[in-house]
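Single chain ahead, written as structure tokens, the form predicted on its own.
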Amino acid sequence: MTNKYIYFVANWKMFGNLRSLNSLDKVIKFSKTNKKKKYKIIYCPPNTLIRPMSKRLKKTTIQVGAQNCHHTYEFGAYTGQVNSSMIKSVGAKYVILGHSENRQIGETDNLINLKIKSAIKSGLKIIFCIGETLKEKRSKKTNQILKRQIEKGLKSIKNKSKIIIAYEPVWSIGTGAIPKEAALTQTISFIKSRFAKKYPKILYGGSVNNKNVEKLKKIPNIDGFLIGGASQSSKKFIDIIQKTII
């Protein structure tokens, strides 16, 4: 792994209520007793929990993000939608964009590009998800797919300092399967090669848990992890962090 800050992003997906915030107490205590380690924790709960979670974490180093946003920066007649300025106003510092679960229900590279531009305008940092399907992997199109997603998703964005790339192979999410070490090392290197000078931080996501993280942390140039189901348990989440930073 990288020697710089290691990111642990908790994507709660459609999970959690006000009572679920009690699970943060153990993570807060852990973060306060491990201040010397170079790592950052970011929670991305449903929109309903961004404000109360931000308040709960106010006196800590843990930050909060959203899981998506609308592509329009201005207010408008978009029933049920929330834009980047709105999530920023309630305490979000980050936003996950381009997640495969949203791509599968119709998000295109062009739409994701508009969302990224809106989020940057709002002052948010972006966790930009890319990844190939099992069919694309078997057809040996991984690099081709990632190249397209990066180029179209980041089109016309000159300042990429607010972008964090999250490589999430679609076939890995929720399956328990993770890429082989050689393949993942090669893919991370390819992603970095798409950026001429300074490259963004790169996270790995896809069935990350407290059992496989010790294998994953051996991959060079990974700056952290985007963690789904395992992050909903404070015990499992802390275990992942401990096994990575120690």
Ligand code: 13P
The other form holds:
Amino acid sequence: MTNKYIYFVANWKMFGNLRSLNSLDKVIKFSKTNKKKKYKIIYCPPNTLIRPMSKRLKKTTIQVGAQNCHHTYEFGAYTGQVNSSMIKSVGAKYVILGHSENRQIGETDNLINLKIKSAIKSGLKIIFCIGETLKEKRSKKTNQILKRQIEKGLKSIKNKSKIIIAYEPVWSIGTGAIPKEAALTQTISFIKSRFAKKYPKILYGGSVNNKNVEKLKKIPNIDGFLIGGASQSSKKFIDIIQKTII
Ligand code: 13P
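Given the form predicted on its own above, what does the protein look like in the form predicted together with this ligand?
Shown next: the complete complex, the earlier chain at its head.
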């Protein structure tokens, strides 16, 4: 990792209630005492916590994001959904889109493309998740899948300055398994090669923890991590940050 900002994105998934916000205090304290290092912390809690979390983080450098949004920019009759401007209005600066847990329940590349466009219109930054399944990896289709996800997901989006790519192999999420160093190096370099000279930031996600992060941080061109399970423990999350930025 170089002299650039390193991203630590906490994806809380469907975990957390108002009481869970108390766990932020340690992370706030950490960020206040480690001001000189170049890193960004972004918490993506469930929608129910975006507002209270934003308030709690008001006087800090830690930012908040959502985990998904509806593809329609306008208001509309979509029961149970929220759109990009609604999450923005309660304090989100980022949104995770294309997460494999949503692709698995029917989100298509085209739908993700519409969501990204709507999020850009609302002024949000996008953490755009891509990644292959175990079956695809075994049949050596990783690059082909990533190419399709990138091309379709970012179709007709000229200005990619708001996009951050998160490479999350589906087989690595929540399993404890991470890609081998050589394979991950190759995949990140492949993702980079899909963009012109100025490529987006690239994060890695999938079973990142305080034991494997020192290995992962050595992979060239990784700008940070998208962290699920380990981000729910402030102790583990701080440990991951510390081990990366030191
Ligand atoms: P885990 O870190 O729990 O494997 O989850 C990764 C993830 O899906 C983050 O978006």
